[in-house]
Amino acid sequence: MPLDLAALRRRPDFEAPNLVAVDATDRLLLDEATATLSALGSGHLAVIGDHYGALTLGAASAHGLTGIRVFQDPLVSELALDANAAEVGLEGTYAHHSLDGALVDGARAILLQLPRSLAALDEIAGLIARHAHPEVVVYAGGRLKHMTTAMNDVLREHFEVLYAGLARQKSRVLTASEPVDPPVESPWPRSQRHDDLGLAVAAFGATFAGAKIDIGTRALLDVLPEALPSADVIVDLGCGSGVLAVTAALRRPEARVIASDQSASAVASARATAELNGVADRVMVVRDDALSSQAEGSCDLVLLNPPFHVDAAVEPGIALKLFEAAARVLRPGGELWTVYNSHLKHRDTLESVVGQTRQVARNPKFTVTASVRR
């Protein structure tokens, strides 16, 4: 009996009445790939960026592979697949892989949910060029509402045959094929010297701003001396390219830093940058859950640029979530410091959550609190 992908869920990610588990993107992919899937062996099909499984378990079911080799950046969706994998009982199925030559090496068949950055898409189009088979066929599927002609020239960089498919429910499907031979060299990461801050970013393709600084870092790193100057464990909390991380870790050589995301992209990002700025050996680089792998009042100094988006929707609940962890690893006495859009009324919820919120910096664009553990 085919999956019921109406039957997945998006635990632990954020779960409400307007954030889906399947989209018609997923479904719309599984149906432009049928042909080529139950004709394909086992341990020659990769997924790269399923959101909670439904491409790895649609393919995994209707046409009986296993060996399904996984690549998803965020966290939360490698354990959403685990949970429905388990739910459904296909947990054999698949294997999760790193973002490298071993997750596409000789895949005939790639399905791919196309990621919003033009240069994540660049890097995983050259890997799978670089080391996939010489035949495979490519099926990268998105909503129309996020998808933009740039990508089509982004894939054509690297595969001599591109075809769109017809819209349905809003979604396309591009199928590329032909890999360019000779490949083209991987750019990635890459590092951009930052000379006012005396700081190099190196950033992977899907790591947010690149290895460019966002304005809203600049505010709390404006701010930086002024946070807790006594603090001996300092944690970056959602760290993208590491940059408020190195950044302590360059003004406070006896603290010791953590810096932590979700994100396998991030994570990478934070690690290169830490090499480049001579401090690898004192930041330690975590991938996480919202710091579940962090012991309760373990840390001194939390630091936290929080997005307030998941996928397309407003959420707040995603500041909230990591505002209860700062709360949960933070010594009675231990701050947060929070830089967020100034429209957004985060301060009552952080004196709620975590203690007593001043203000330290304020634009029209962005506000920057900081709030002691009580």
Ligand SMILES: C[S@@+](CC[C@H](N)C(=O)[O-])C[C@H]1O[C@@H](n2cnc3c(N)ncnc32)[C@H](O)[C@@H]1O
Given for the second form:
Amino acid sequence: MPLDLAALRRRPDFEAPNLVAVDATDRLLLDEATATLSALGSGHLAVIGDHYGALTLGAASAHGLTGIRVFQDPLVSELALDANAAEVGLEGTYAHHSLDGALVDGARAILLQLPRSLAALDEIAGLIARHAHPEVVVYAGGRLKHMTTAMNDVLREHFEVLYAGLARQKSRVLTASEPVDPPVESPWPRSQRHDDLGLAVAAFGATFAGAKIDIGTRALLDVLPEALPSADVIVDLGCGSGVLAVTAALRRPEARVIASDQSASAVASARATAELNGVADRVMVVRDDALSSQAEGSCDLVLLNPPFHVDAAVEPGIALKLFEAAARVLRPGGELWTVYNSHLKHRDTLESVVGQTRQVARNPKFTVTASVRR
Ligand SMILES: C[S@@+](CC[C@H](N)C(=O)[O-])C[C@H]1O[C@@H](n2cnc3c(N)ncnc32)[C@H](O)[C@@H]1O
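Next, report the structure of the form predicted in complex with the ligand; the form predicted alone has already been given.
Zooming out: every chain and molecule, the one shown earlier first.
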């Protein structure tokens, strides 16, 4: 019996009646790729960016495919795929991979949920062009509101043939084939020196702000010397490229620093940034959902630049989840230093979730607060 996609769930990601586990893009991708998938032998499909498992499990169930190689940047997406696969008995049909050559090596078909950023798309498209079978067909789908013609341009840099399908339920699939001969070496991670900060930043495509330094991050860096100078254990929660963690390690040679993010790209970038600045031995980088692997009361200082501009329906929930995580891992008297857009009303939440919260800096764009764990 074919898999009922509607039965798939998002957990451990947020679940709510207005949040779906399977979107119109998943369904359109599976439909547009049907002929290719039904003629494909096992071991020749790679799935990239599967939100909660619809593409992987849909392809496995409808076409009897196994040996599907899957890359999902957020850890919660991996966990949701595993939970859904267990629920429907398709655990053995796929394997998780990093975003590297082995993911797409010799693959003849790729199902791709388009990433939001062009840099991420460039990294993925270049990887496929370098490693997949020369006759690979890439089905890249997205929501119309998130798609731009610049995405077509990025795909055209890596593939000779690009075809835009008809939109359906506000989604569209781009089909790319005939990889352009790419350079043998990957241009990722990209790096940039920031002499004013005495720091070099390395970043893979999907990492927040790339190798640049976000202005919110800068606001937190400006006041970093004031943040609990006695701290022995410092956690950079949602570390992205590792700017905060690596700066802390450079400026506080005695401290132990943990950089943590649920994004595979961010974690790889933070490791590369730590190496670039010679502090890889003092920055422990962990891929983790909201510090779940860190013990309660185990650290003195948490630095946090929480995500914004994500799906408006889940944004307040993500910030709250990260505040709760910080409160859990901080020892009493430890501090959470947070930077956020000044229009956001985080201060009351910080006060109730963590403890007494003071404003450290504020300009029309950003506010930095320090919350003392009660
Ligand atoms: C605004 S970015 C900040 C990145 C970096 N600290 C900086 O200032 O450049 C927020 C980061 O939080 C991460 N993030 C979001 N949800 C998370 C979660 N549940 N657990 C860990 N990290 C998370 C994102 O992947 C992203 O890298």
